[in-house]
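A single chain, nothing else alongside it, follows as structure tokens in the form predicted alone.
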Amino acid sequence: MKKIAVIGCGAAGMMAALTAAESGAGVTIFEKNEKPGKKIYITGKGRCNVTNACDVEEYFSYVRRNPKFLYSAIYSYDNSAVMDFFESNNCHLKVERGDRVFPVSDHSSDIIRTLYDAVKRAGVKVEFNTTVMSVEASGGEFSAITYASGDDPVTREEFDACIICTGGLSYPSTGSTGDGYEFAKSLGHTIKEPLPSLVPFEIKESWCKDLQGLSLKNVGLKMFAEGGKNSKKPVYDGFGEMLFTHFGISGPLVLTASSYYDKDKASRLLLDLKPALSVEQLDKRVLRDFEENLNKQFKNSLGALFPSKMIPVMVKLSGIDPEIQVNAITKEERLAFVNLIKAVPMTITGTRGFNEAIITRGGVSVKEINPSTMESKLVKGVFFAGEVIDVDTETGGFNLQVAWSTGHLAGVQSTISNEE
């Protein structure tokens, strides 16, 4: 029986361990936390967006970096397989807007429990409160790991293969502190700079704070990166829901935009408050509103256009005297106001960092991992799965699918690798 070590008891780690054990290996998971799936627990605001039910071919369009690397993993264990796994283990799922898949219970703990119970039934040994300190190799082949648990002395244990599923750097409170990058570097691997992704933006304009707590639905957002050849072309153009905060903006639309953000380029945003209307259509709408409020002050004529909290901000940004009567507003002022509604400018000063990032962009270079097996091309017997790899996606359940698929593939292949 092959003896396999899995480092990390998260989504990728548990899936890898389960698959390896079901393939006949003796598997031990090493987890520095006191329980499994701490990051799974907080995903989807505690509901766990398990996967996305889109067509498999469509899935790759949501992968921001290195989608081709995932072909073997996704096609060998796709979203249907993931849903079948949980359903067959009596964890029933539902599909919501945007093909997002959640447990019917709306409790991420049910996903963790279902997966962990399957892991234990498969005979996997799990060592909690145990920190792996090093992954050893000799002559280009994996040999052993060293680990420490509590006050016990450091232990060195030999295994036939090791699957590194330590996650990235996002939400470090869940144990994602970059250990896997250090293991990979010690084995000669290249690490693409880890950066926070699916993360809120900090905004320069102070008026954002005045709108703290305001949620907008069905708005458009364009992001432009300055300094490039195509600085006039948006690097991101999306539609959805966003939220104003004390530091800037958040919400699904913003989180997705953040996966296109380049910290080395000054970035600006244009918020379209009425994306369903063209400039001409919106001008007719504003003109109609103005005609119905001719004798009102400008600041009191906008109730049908914006949420009340937003009116003072839009009035101020327009530069139009808030006390002026609507019938005194010129055509030029009205058209400028219409264009403002279609493109409210904001300046990004940065992101909220790893503490608030849902995922990590960057990680172990895919050029050094065999996409058909998830095995290191540099060290035989070492495999990678999940967020530790330089692959990231947009929000919507796609990142967890990466964990399930790469974990499954690594688990299977770790049991047959090194065999002649």
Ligand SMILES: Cc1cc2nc3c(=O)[nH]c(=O)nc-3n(C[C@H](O)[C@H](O)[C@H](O)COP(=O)(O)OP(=O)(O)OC[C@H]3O[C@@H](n4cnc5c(N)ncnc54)[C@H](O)[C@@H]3O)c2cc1C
Contents of the next structure:
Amino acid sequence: MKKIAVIGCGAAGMMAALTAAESGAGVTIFEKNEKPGKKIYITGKGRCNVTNACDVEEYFSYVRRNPKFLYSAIYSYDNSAVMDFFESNNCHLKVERGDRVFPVSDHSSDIIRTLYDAVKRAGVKVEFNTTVMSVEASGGEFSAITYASGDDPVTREEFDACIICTGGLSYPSTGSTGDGYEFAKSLGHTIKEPLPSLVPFEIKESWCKDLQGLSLKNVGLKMFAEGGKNSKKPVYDGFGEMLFTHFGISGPLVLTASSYYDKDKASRLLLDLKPALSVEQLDKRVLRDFEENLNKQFKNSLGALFPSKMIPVMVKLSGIDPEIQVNAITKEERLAFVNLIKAVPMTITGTRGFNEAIITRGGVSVKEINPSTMESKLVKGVFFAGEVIDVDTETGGFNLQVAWSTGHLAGVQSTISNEE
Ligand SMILES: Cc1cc2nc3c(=O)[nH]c(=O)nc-3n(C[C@H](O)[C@H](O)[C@H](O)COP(=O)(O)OP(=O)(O)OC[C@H]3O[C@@H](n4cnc5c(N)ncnc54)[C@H](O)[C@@H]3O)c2cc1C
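Could you switch over to the form predicted together with the ligand, since the one displayed so far is the form predicted alone?
Next comes the full complex, this chain leading.
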């Protein structure tokens, strides 16, 4: 019987271990935490958006980096397979807006329990409170891992194969502290710089802070990156909900935009507060509002256009005298104001850190992993699965699908690859 070590008892690790055990291997998971799936627990605001029910072809359009690398993994264990797994293990699922799939119970703990019960039933041994310290290889072939548990001396144990499922660097309190990158580096792998992604933006303009706590629904956001071939074309153009914070902006729309952000290019944003209206339509609307408030001061005429917290900011940004009577505002001033509402400018100074990033972009270079097996091209018997790999997606259940699919493929292949 092949003896396989899985490092990490998260989404990818549990799926890899389960599949390897079901394929006949003797599997041990090593997990530094005291329990399984600490990160799964906090996914989807505690509800776990376990996958996305979109057509499998559509899935790849949500993968921001290296979608082609995922073809074999996704096609061999796709979103329907994931849903079948949970449903057939009595964890019933529901599909919500945007094809996002959640457990009917709305409890991520049900996803963890279902998966962990299956892992245990398959005979996998799980060593909690055990930190893997190193992954050893000799002559281009995996040999052993070393691990430490409590006050016990470091143990070295030989295995036939090892699956590295240590996650990235985001939310390090869940155990994902980038150890897998160190293991990969020590084996000769290239690590694409890990960066926070699906993460809030820090914004230069101080008026953002004045709006902290304000949430805007149904707004448009365009992001432009300087220095590209065509810096007039937005690198991101989206619609949805955002939130002002003490450092800048957050919310679903902003997190998605961050997937397209390049820290090496000065980037700016244009916020469209009325995306449903063209400039001409908005001008007519503003004109109508002004006509109804002709004798009011400008600052007191905007109640129908913006939430009250936003009015002083928009007045200031417009450059129009707040106390001027509406009937004294010129056509040019009004048109400039309309254009401002359609494109409020903001300058990105950076992203928040890993503590606030849903995922890590970057990781073990896909060029050095066989996409059909998840095995290292440099060291036989070493496999990678999940967020440790340089693949990242938008929000919507797509990142967990990466973990399920790559974990499944690595699990199956780890039991057969050395026998070829
Ligand atoms: C707040 C938040 C919400 C999210 N919501 C969603 C969502 O709803 N849907 C979605 O698709 N994705 C979501 N994600 C992303 C998703 O959770 C991750 O992409 C996914 O969990 C990655 O799985 P993984 O198994 O690769 O890594 P992880 O889940 O990070 O698991 C890695 C495991 O390895 C262990 N480990 C690390 N180093 C060692 C070591 N040296 N020795 C032993 N053990 C080690 C860690 O303790 C950890 O348990 C969310 C992420 C966050 C932070």
